[in-house]
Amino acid sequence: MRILVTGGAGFVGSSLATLFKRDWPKAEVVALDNLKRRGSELILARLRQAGVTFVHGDVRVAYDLASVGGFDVMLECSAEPSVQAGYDGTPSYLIDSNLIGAVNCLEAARRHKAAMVFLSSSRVYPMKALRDIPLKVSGERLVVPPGARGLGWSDRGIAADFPLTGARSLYGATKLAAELLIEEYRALYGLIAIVNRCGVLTGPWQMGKVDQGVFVLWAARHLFGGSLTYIGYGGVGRQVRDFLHVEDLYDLIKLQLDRPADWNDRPYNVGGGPALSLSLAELTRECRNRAGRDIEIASDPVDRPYDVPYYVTDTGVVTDRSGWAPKWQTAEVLDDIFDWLRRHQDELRPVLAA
């Protein structure tokens, strides 16, 4: 077995690579990455210690993928992950990485008759439609009223049949376009491809920023110092996201790869669900308790065009099909992040502090 992980020095890619190598020690696991994101260089020692082969390469360059050679499974984790990408400048890198890169990955998988796991995003769902979901205030968070439901949404969260008409950000558009290409490759070439639309993924070795990796960023600022801001929706931190520890994602992918053809039919929504969700205000309280101190939380009530007040994943289809459910609970996820930050604070502080 030879497994190629694109974006293999990123948070999700490196986590999956090391976990697969741990559980399948006889497999050759290759991590390909261009090391563009700050902090990815810190991952290299982790990959080496796990026995993962690192290749410096870029999915935008077909030759770099070809130079890796044959493989049996591709975990397509490469992406420019920022939903803000392109809003304050050119979208070229975003489109080249997420769309042209996806085409190059599809071609490589087709040539080698390999199965693909494609990590898509909850950002494929249109922003206005998500904003139109009726919400009410409950303590420090926004909630869907119990029993309320509409097409593709309910108090259980957002399902994969949520309507797709409307703008979704350039990042979301590249992910949806890649999904459409995957559908064509399935039909034309018989490609086996599993598409998981992931919500917020988190855990150790995520180099969190405001636009991607907010749970780690919030924890790091509380521990290392620096300011944070509640942006939009009144500037009080009631917006809500669910989250999933990366090891729970790994458990699902491992299960899916046992019978990949059974998961080749549609996209699947993957996340923590209502039980693993926090508002920013609630996250602040949890981080304050673990760090043992308060930090300044500024308030900016102006809504941003790329943000939504509420996203929680309805994982019912995945759970009904497989029995999979997250094992990591809220306190355990946050404890794991804080423990990692403390153990590696000397190398992480320059990357994650303000």
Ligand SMILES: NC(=O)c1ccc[n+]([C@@H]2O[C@H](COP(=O)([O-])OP(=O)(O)OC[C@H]3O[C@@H](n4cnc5c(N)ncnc54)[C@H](O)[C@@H]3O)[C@@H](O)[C@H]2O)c1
Second form
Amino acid sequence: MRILVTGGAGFVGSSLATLFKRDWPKAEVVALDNLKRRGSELILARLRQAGVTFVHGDVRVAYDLASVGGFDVMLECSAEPSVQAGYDGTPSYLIDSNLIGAVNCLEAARRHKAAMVFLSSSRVYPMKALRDIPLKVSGERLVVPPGARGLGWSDRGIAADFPLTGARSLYGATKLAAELLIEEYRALYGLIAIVNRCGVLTGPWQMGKVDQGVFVLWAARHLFGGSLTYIGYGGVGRQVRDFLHVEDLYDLIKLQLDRPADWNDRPYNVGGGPALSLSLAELTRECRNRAGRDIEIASDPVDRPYDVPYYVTDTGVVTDRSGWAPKWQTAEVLDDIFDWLRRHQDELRPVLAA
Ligand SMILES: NC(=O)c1ccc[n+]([C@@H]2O[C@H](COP(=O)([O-])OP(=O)(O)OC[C@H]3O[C@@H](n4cnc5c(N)ncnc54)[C@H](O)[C@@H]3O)[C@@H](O)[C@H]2O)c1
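We have the form predicted on its own; now please give the form predicted together with the named molecule.
So here's everything in the complex, that chain up top.
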């Protein structure tokens, strides 16, 4: 068994790579990464200690993937994962890595008759349609009123049949375009592929920054110092996201890979669901308690064009089909992140504080 993890020095890729190696010690697990993400270089020691082979390579370069040789499973975790990417007028890196890179990965998986797991995103859902969901203020957060529902959404969250018409961010567009290509590779070439549209994923080794990895960013700034801002929706932190510990994602992928053909049919929404969701204001309280200090949080009430006030995953289809449900609860996820930040503070502070 040979497993190739693209983006294997990133947060999700390295977490999956080390967990697969832990559970299948005889498998060769190869992590390919171009180390574009700041902080990915810190993860190389983690891979080495776990017995994962690191290959410095770029998914934009088909030759780099070919040089890895054959494999049985590909976990496609490489990406420019920021929803803000391209808004500065330079979309090339995003499109080349996320879309051309995905094509190169598809070709490599086809050549080696390997199964593929593709990390797609909740960002495939259009922003306007998400913003049009009627929300109410409840304490420190926005909520879908109990019992309210519409096409693809309810108080259980956003389901995979949510409408797809409308702009979704360049990042989301690259993910959806890759999903469409995967569908064609399945139909034309018999590719076996599992597509998980993930909400926010978090846990240790996420190099949180303003535009991606907000739970770790919030925790790190409370611990190490640095600035934070409530952006949009009145600037008071009522926007809500659900979150999933990366080990719960691993458990699901492991289960899916036991019978990949059973999951080779449609995209699956994967996330923490309503029980694992926090507003930024609620997250501040949790971080303040764990860090033992209060930091000043600036307020900018103006909404950003790529932002949405609320995203919570409806995981009903995945749970009904497999029995999978997140094991990590809110307090455990945050404790795990704080524990990691404290243990590795000397190396993490320069990356995560600002
Ligand atoms: N973290 C989340 O909340 C989340 C949510 C939904 C989907 N996803 C998806 O999961 C996957 C992993 O995300 P992550 O959170 O680990 O991000 P990450 O930035 O930590 O990891 C991505 C890795 O890909 C590498 N990379 C970037 N461009 C590359 C290229 N051209 N060639 C090779 N490597 C390249 C980076 O150096 C980085 O190590 C991505 O596809 C992302 O879109 C993540």
